[in-house]
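First, one chain by itself in structure tokens, the form predicted on its own.
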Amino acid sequence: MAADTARPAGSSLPVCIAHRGDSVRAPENTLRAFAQALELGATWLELDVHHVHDRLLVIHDETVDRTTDGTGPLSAHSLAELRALDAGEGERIPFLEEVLELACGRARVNVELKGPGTAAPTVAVLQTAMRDGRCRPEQVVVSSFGWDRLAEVRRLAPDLPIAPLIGKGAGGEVIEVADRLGAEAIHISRWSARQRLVNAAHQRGLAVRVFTVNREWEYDLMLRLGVDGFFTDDPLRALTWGAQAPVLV
């Protein structure tokens, strides 16, 4: 696969990837905080969704319980229930449709398949949003630490690209699998990132994103190691470290 597509030519500096949106001063995973990343530079958004009630969430847990005023698992409350709660500062649990509707054009979106059964409706949903001219392939990539739904998002779209994710202690496991997956990147724990696995990755083809990136000095490692993109949940702060500036996708 092609080195990362919305990375600077002739550019060492990584994508920085507002996790969740501008999750440090907005609710995350809400439409306040994916505009809020983008009005600070961010061309990069990731986001999670779960499937409910026959829609994709925008929302990390299976439970409402810490990023709402609710309680329990998603599947227990109606879809109306579910985008009734108070997400934060008076925002609602998006749908998948919305943030592409906010974000296409304006930023990359990394869709994080959470729960069981979002492969498909994923899929759905990003290959109407190309058909209404609103998306573009190499404007979305789908990551899973469910390898599997990664497998099935393949058969069902062969150009949709993807990114198998991997927490603390990944090995080359997770090369192999991107290989067979036909992915274009792998994404991996801060702890995980070695030298030797970018290396290999990229000689691979491969593209290498860390999440989570708080803190400047692991910035600064990223950056030594050579990989292509970091996630954090503070846009602001991380678009200045090492004078970067923002990237056009």
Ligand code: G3P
The other form holds:
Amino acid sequence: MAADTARPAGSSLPVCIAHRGDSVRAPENTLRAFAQALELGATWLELDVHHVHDRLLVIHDETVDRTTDGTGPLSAHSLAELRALDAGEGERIPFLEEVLELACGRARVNVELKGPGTAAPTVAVLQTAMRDGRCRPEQVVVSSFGWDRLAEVRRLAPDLPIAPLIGKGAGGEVIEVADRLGAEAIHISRWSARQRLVNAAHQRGLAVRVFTVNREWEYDLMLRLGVDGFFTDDPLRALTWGAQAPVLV
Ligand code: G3P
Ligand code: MG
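Given the form predicted on its own above, what does the protein look like in the form predicted together with the named molecule?
Now the complete complex, all chains and molecules, led by this one.
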């Protein structure tokens, strides 16, 4: 396993990653959700980005319907309109830069590229944060179901950690892809988490992180499989299962 992805020394516990922040207690993908996760002691955060009007917005869906008081696709709104929406409890849809400002140096940040055109702007934002000394490459990881986006990230930023994502039903091809991309990890659905895949990834030096693990029995299964990390909507509960925050590298 690569040094920057290894579990904390002496530990066999997987790391806990706050999925969209503390998303059971706060509106997902908002500054409040990320701040709360940090307060709970989570030292990994996951967020989703879309590229809209030349900015990176932290939001999961292509539309604003589910997570805000607005309606319609992101692209149908001006940036000012999007920023005026209520993303829950008075929170706004954050820019990627705002989450980095909050979390850099306190947590490792997993930026998941959601929409088209996200790779180059994400690299630019992360490189600016690194140039400013706010974070180091090993304190972020860029992931995506769109493997072509990760190839673009790799081309633009050879040092940036990346991780291909796979959903339900996907299998071993992700290992080849991860190898080809020079990835540090694979991020896989719990429905794809099989011993053979975990072992194959570990044999190639890839960490394995699994989404989304919200129940204790699922966590126990992940322990048995020997995965390296898991994404959860409920970091507070997960930390009581004995999962631990990793040492921030
Ligand atoms: O990055 C892990 C997980 O977030 C991928 O699925 O749909 O929750 O973004 P989704
Ligand atoms: Mg995600």
